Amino acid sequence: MRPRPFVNWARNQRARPRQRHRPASEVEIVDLVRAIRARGERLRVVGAGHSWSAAAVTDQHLVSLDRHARVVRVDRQNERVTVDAGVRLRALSAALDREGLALTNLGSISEQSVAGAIATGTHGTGLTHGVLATQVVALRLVTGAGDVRVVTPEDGDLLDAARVSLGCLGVVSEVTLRCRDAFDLEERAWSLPFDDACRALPELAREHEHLKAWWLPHTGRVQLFAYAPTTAPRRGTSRVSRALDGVVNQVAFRGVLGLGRALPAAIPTLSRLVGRSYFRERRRVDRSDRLFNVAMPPRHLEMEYGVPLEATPEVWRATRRLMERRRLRVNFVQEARFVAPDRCHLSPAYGRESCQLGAYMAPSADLDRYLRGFEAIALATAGRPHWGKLFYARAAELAPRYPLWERFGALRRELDPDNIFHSDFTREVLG
């Protein structure tokens, strides 16, 4: 009897696998890695599962590392933390602040395990601030033939290769990440006309050191959201508070979602209700974490690319005007983050400045029409998607996009010469 099926976190994926494995130790991934190898079949890795692209399926071996999930040890003195591959950075957050000690940025969620955060290339934001992979400064590799690399910046470009990798290069078994002292934010939130925002936002990312913005379709509003380091006494985030964020998440804004989905005309007018609602000054004093990240949504579908920092404002109104020249009615907000040019070979924000435009949705008769609307309009501005999210692009044109892409699957080719890290996915996306 086959186990279990695969299903991801926005239930959009699923898979039946023949196999599926908890190794708790290195020892066992080799040991796995190795009997599957010998058996002519292949596997993929999966983390907290909330990818939305089809990253992790496969009908074969699906292994997941939740039981291989330690803090391994604390470098108070220099500053780095190493970690089994399973920890998710929720866990990994709360350790690092009993030491005393922080990740330098984190994206809005904290579920996902670290391998799987920076495999996808997620990201939080900050034009000084890298991909979340930019802070692995080693990790340990199962490779495709049993073997153990321990990957360090000694070799070359393995570190940037195996830092954003999509899982083809191996298993990553333990990951040293670069941290700092922990300290606090202070989170300012204001609103702008959307056609100011959208002139504004390339100017305002350079002058904030972490900022993000949200448009709610429909609405002629920008909310922004600016993040500084601060020693402030802390205000605005209680226990409280934080878990009256929560239920307004998965109760009220699920309501609202509901409601639009029975009466789909009703959206325009449901998004500028939530918008007056929400879309208003605010500060707020913090652990970085906490700022950091938001409360979890209710599920919904996400598209999201890199594009060029220059491209933004006019990705943002050619975003609008496809709403209005097709009449789609959009629930759910677009949201713009900021991302340091990185080395990664595979990185949405190789070699560029880039905005980390989001386009989000729950299911809705305009949803297909609305993400290949975006997409187009992305890939046309240099557009490079999030692996993690979902994207209709293929190798062919995703090839052009990467000017180290040749160089990756030489690499691939090196360390799992028998593919058996090979899934539809992967063959689709790098061919």
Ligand SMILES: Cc1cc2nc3c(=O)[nH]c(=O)nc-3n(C[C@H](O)[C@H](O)[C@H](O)COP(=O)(O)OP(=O)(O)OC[C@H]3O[C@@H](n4cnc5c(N)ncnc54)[C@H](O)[C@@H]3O)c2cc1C
Given for the second form:
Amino acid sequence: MRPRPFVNWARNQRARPRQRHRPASEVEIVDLVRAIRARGERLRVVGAGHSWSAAAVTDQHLVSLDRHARVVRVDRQNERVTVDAGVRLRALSAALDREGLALTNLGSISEQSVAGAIATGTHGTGLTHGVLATQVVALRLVTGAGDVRVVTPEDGDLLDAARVSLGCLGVVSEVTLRCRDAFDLEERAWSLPFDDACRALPELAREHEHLKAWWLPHTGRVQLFAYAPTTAPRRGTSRVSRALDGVVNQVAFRGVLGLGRALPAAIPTLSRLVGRSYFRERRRVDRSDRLFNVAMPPRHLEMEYGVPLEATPEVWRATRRLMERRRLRVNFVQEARFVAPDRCHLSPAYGRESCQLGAYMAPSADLDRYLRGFEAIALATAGRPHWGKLFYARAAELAPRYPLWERFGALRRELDPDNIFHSDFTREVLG
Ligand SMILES: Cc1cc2nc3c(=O)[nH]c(=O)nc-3n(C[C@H](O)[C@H](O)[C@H](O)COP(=O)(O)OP(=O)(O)OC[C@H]3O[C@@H](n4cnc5c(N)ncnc54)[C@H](O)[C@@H]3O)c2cc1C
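The form predicted on its own done, now the form predicted together with this ligand:
Let us now look at the entire complex, which starts with that chain.
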């Protein structure tokens, strides 16, 4: 009998793996890889299943590291933490906080596993902060031959390749990350008219250590959020207000989306209502991980492209023209975040300051037309997709966008000579 199907968080990816595995140690991972290789079969590792793309999908062997998820070592003096690859970001932040430490930057949620988050180039926001994978200082990799490689900066460019690897170089079994003293953040939120915000975004991104922008289509306004480390007393983020945020997202916002699905013509009016009640000036102070994260959103779909920083205004203006010209009713916030350049072969921010532009939408009749139109704009602006989100571009179109594409392919052949980490997805997008 086949094991239970795989379904991702957004429920847009489903698969029937031939077998599921839950190794609880690196030794068990090695045995598993060797056994699967000997049978000429293939495997994918799944983290928390929070990718919209088919990155973790397989009809062969699906391996979860949920039982290999301890915080192994905290090195307070050198501000380093070593974890089993399956540990979730939320558990890691909690463990670090107990030691007076924190991750330097985080994305909007912390449900992901550490290895899953780094494998797709997951990022937070801040032009001086790279994708989370750039915080990795070493990792342990079980290669396609079933050997354990300890990968450090002494291994030439292998660490950069293994940081954002889509699970194609091996099973990451352990990760050591840079961290820092625990810190609080002050969040300042304010809104600007769409055109002013577009014009100002590259400069604002340089001014603020962490800046993100939410544009709610059909409202003509953009809400800006700036985050700065602070020693001011905590305020505006009691347990009650955090719980309320969760309720608003899960109940009220879901209700609005449901109404918009039943009555698409009402989406612009509903968006203006949401904008008026949510897009306000506010200041809050809280623990860094709590402010980097937002309340879990209702189920929706996401595409995201990294474009050169200077292209930000052009891409958002073109996206607004697309919505107007094709009369698309987009029912979800669109997001802009900023990422420092890095040297990771497959990172969307390789070699350039980037703006990560998210095209988000709950399922609706206009979804496919919107995402395809947005992708065409982003591709025309030297865009590179977020590997964990939806994209339609395939290997031939993607390869020229990554200067180290061929080099990544060579490392892949070296570490996975029998293609045991291949899947339909990796064949289509990496070739
Ligand atoms: C609500 C929501 C909010 C999000 N917010 C953000 C955000 O703010 N910023 C952002 O950049 N992204 C964001 N994402 C995307 C998400 O961070 C990525 O898709 C991430 O890769 C998911 O991590 P995961 O643990 O679920 O990995 P999965 O989706 O399960 O897997 C992702 C990839 O990692 C590989 N992998 C997993 N574990 C290992 C391992 N041990 N060894 C080798 N390969 C491995 C898998 O094979 C797969 O290729 C969000 C997603 C959701 C659903």
